[in-house]
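Single chain ahead, by itself, as structure tokens, in the form predicted alone.
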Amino acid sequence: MTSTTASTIPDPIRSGLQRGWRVRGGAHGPLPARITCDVAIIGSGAGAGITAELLTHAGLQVVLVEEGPLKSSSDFRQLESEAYPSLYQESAGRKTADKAITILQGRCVGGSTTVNWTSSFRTPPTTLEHWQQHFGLTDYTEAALAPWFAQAEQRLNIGPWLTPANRNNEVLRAGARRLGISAAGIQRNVKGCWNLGSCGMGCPTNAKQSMLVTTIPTALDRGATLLVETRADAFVVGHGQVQALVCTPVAGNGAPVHGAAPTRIVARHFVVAGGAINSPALLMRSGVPDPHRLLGKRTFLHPVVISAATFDERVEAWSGAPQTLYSDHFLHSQPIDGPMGYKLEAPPMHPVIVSTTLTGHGQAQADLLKQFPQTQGLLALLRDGFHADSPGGTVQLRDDGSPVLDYPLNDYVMDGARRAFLSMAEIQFAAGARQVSPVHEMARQYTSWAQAREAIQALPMKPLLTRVVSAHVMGGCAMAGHERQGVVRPDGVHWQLANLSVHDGSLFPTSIGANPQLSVYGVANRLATGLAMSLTGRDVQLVA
């Protein structure tokens, strides 16, 4: 897209700033030394945006604290070189403690909703049943959550994708059909989508109904204050409640601004919604009560393994809506607490993210990348957290207070990864692939299903040899019906601190088993509506 074209597209962020939105931090001016408000929300992603819209609708004075920058459609130029350093945690290079898993998380206003691929699924009923049976979340039933999901779907224009799938996705459907495997369409949160395919770099047309262009502008129009490039360092806890939040300015790259004074936010209530990893880390830095040592534990990722295939014809997997088809066949072919199941989808493929994910180096990788236009990709989201051998990871703090996730890839996880490699290769060959290469350091390009099956069964499934990535982080501040099992209550309020809530994916006691953004929207909708009622006595709801 040329800059000339971009200039013709309305920019709701710049318009809002011209209308006088209260934004501070970074280029928007220095932070005040002290702020008082009704509710301080840490984060600006899925849970934070929904919460901010509802609480401001109830008439509450809200302050949002976001560590990343405020960008807008005018800044999104479909360039990986600009998007990853400016919009993602640790420049899209966040890794687990042993470096075996790369984690993509947003770090900007709108959080991961600004850079995700729009896939929208309600929480699967089997996941909710597991929560009811094992975590005392008796009111988290499919029927009880349905109206909260429906409101979020209407508010964010979530619906079927009616444009034909791109070739990258069609390979999944074609191969699955020939093998008798079910596949279906993915609902997306878009309005007037141009089908560009660059969702992961920020939407240059404002079609993606992320928090950046929906709930956050609504909250700011209602008088909320947004602090950007502002890090939430720690809560001040005393007398059984949170007394204040201490924040510091950071630069665009996340480094502390030398010599900058901290800001102290005093509020009636505090909502943590910085995303799993960051949310438990904030509570750990704050020394909040954790009598059962649950904080930061059971953090889940949907570990993802990838299979690349080469076709005779051009696939051009970078073009068109990124994820529009999926298969849950391998989630349903064994019990939820049995061998690890996996969801299949087709990821978008762009040069930088592909070259840093595919295996090999030097001439071998150069030869691989020459086939980029003919390359197709499948990914498998491994459903973690439902088996005794799948406890997830643990958030830890480095010496400087920054978080890192220790997530061991044990034999149970790797068994799921091997089966996923086999499933994806079989589907790709069934769809007509000329050769298939599991993304594993010791794999080669295989030219038949029989050759691939034998080779994959012999691959050593070890961390760092098996390339694993993730864009879904859940858990670490789990909710449960009893304080021995959870950090927060089923209504999102901290078990030991009554003026502290958690409203993001860190609430989930397991992974979801599907892309989690709609799960966060629906649950946060329910919790924030309840919080608004408890603070004001007013009944509010999302309005499309």
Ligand SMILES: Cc1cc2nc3c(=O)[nH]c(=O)nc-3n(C[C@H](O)[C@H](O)[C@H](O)COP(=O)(O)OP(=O)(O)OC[C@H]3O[C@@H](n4cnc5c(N)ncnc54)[C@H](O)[C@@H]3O)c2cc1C
Second form
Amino acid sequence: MTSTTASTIPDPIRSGLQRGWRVRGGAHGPLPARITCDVAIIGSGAGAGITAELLTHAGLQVVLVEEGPLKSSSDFRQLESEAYPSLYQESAGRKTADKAITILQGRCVGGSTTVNWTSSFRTPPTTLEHWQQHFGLTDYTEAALAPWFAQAEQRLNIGPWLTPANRNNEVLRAGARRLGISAAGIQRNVKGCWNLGSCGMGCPTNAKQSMLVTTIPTALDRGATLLVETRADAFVVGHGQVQALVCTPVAGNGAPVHGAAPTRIVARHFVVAGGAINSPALLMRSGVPDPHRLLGKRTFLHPVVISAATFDERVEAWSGAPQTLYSDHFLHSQPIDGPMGYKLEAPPMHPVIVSTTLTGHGQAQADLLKQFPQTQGLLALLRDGFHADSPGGTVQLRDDGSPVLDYPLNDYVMDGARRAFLSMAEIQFAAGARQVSPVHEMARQYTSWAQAREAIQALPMKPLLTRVVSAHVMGGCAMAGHERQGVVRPDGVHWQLANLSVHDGSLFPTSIGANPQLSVYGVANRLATGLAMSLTGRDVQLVA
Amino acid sequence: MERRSLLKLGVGAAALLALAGGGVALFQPGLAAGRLTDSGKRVFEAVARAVLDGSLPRAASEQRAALSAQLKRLDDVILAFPAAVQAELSQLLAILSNGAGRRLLAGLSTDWPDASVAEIQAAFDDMRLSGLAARQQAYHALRDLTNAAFYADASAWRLMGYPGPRPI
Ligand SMILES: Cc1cc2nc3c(=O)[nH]c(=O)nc-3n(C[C@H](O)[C@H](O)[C@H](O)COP(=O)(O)OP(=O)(O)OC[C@H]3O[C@@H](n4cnc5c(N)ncnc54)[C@H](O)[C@@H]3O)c2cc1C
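Next, give the form predicted together with this ligand, keeping in mind that what was shown is the form predicted alone.
Everything in the complex follows now, all chains and molecules, and the chain you saw is the first one.
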């Protein structure tokens, strides 16, 4: 680990290591050739963290396998140049097969929770009703899940954000109010937040209650083993069971460490929590039974389109808590299985993200970026997976076994994207924007709502012309009440392999229709509590 | 293996390669061991002149220094990518450094070091609005990587009025 600023902020990871946490891999020492434990968990993100805390509480010997590095507050210097290569999948440049969508996902201890923006929503009741009706998840009711969410909220300090919204977010509220559209505050999982705005680069003050500073330290204090810079390559399957997990030490860019020997983990039970895309890929590499050909299918992204606005006054969208206000107006104005609805939020902006996401080159780009301090951004999260024309994407394996998501942006999705561009531009003008530019290769800076409306209606809504991004990957190992519809059962256990469970965002049979972290936390809480009971007979809880 | 991952760049790129007449053997790889080769550097230096036009220093010697710093940063950005991404990028650069490939994929008749900023920018405008996915993909890859390397550096922040991280 590199030493950085002479910060006085206590670093829970470094002190844990000093206390003797069992961490191996990378700079923490070579992996043993063979490990035996009760439960091996793949990943250390949202689903893995919750699961590790609960299983160690039940007295189980747990091993966590994480392909990314172990970084912590002393390493987080709020620099995109350091954060993207070290904390994100594919250096924050992961793309769908046709390169039309850029996907942000974490790849470090804490997974995406180490770099996420802390917005916390329970799974919307309409989404749960859809799962009950269409996927046989009859016990996924709002009432049944409420206590699991409540515990996760308490454990991770999820609550209202009482600091005034930054101006980037305030634009959403002001514009929505002028148009008579509802907007409200977003709950966040922070404790003593400094309002820096650099959540996406790792929290340097440990305010964000990510898995990195909550459940993972708890599990390690209870004797769990953490293997870092170690990729779970494949399960060995035989006699209707997972027999072992084979892992490889990997370098910073994911390449196998030259000459390093693989590690074989033998466990009673295996929990896959590598996140959507990577979890189905692991199961695909392992050749697990997939009689209904569901594995890696129906992978959802909440495809995001963005609208940039310029104001006369400074917005400083890099500064202050990232997403603190939202509007669900356009999720509720259509039936859930009608034309695609979308949730509106105002994302944080930093130089690399902005310069690669906005369009243009040369002088035009230089002029646009000069306006950065006056630039405001809105994003629309398109709710995918509820309509027959929204089957999501499919995970495929490259020649080297690494996953790539094929996600066709069809006319149904692009119709939603066009309506979202219209809504965002109207809100931005209503809030006083001087110019609005939907992020599309053919768009210009429009100076009035009338002009923008006409232009957006005429924009060809095609992949690679419309810029589309995602930070919410879901599905691919769907749970369902019937074997024909799901990879895993409603309790998270694989339909064909009894000692294998999935506990992460890949479980969801559709997208969530809200930022997914709390959905992963709540569902993993319920599933891991059930798993602890079935393995030990003990009833454990996330919070006493 | 080389050829298979090239196909993933899009059917268009494969057709272009066939048209360019060479097969992989005629092409100089754009990367070697994850670092830009000389031919890869030639492409990216020209790309930087065009994409960063308006942000690079105007004085010749300062611009040369800025471009060499840019190529160094780009090397670091590329090195952090997984092997599959590096392989695709290497092939893209290989096609673009070959005369026929450059004309077909970028629509640029002048070789990279000799092309004017205006010529390269015109080629880029055709690429990004092209009906051929491979040309659009190539434009996005070149432009986004260039921006990622350039704007990650504190020296570029003042051009954007970004004050940098708040001290803690
Ligand atoms: C930039 C960003 C901002 C976000 N903002 C928000 C937000 O504000 N609110 C919200 O609700 N959600 C947000 N999200 C999404 C949210 O963080 C994720 O939905 C959630 O963390 C997913 O949990 P998970 O358990 O499925 O996977 P993750 O948390 O992504 O964890 C998966 C982990 O598994 C590891 N892994 C994968 N495969 C392997 C393997 N084979 N071997 C070993 N390790 C492996 C990965 O490296 C990773 O660390 C954001 C995400 C990002 C990237």
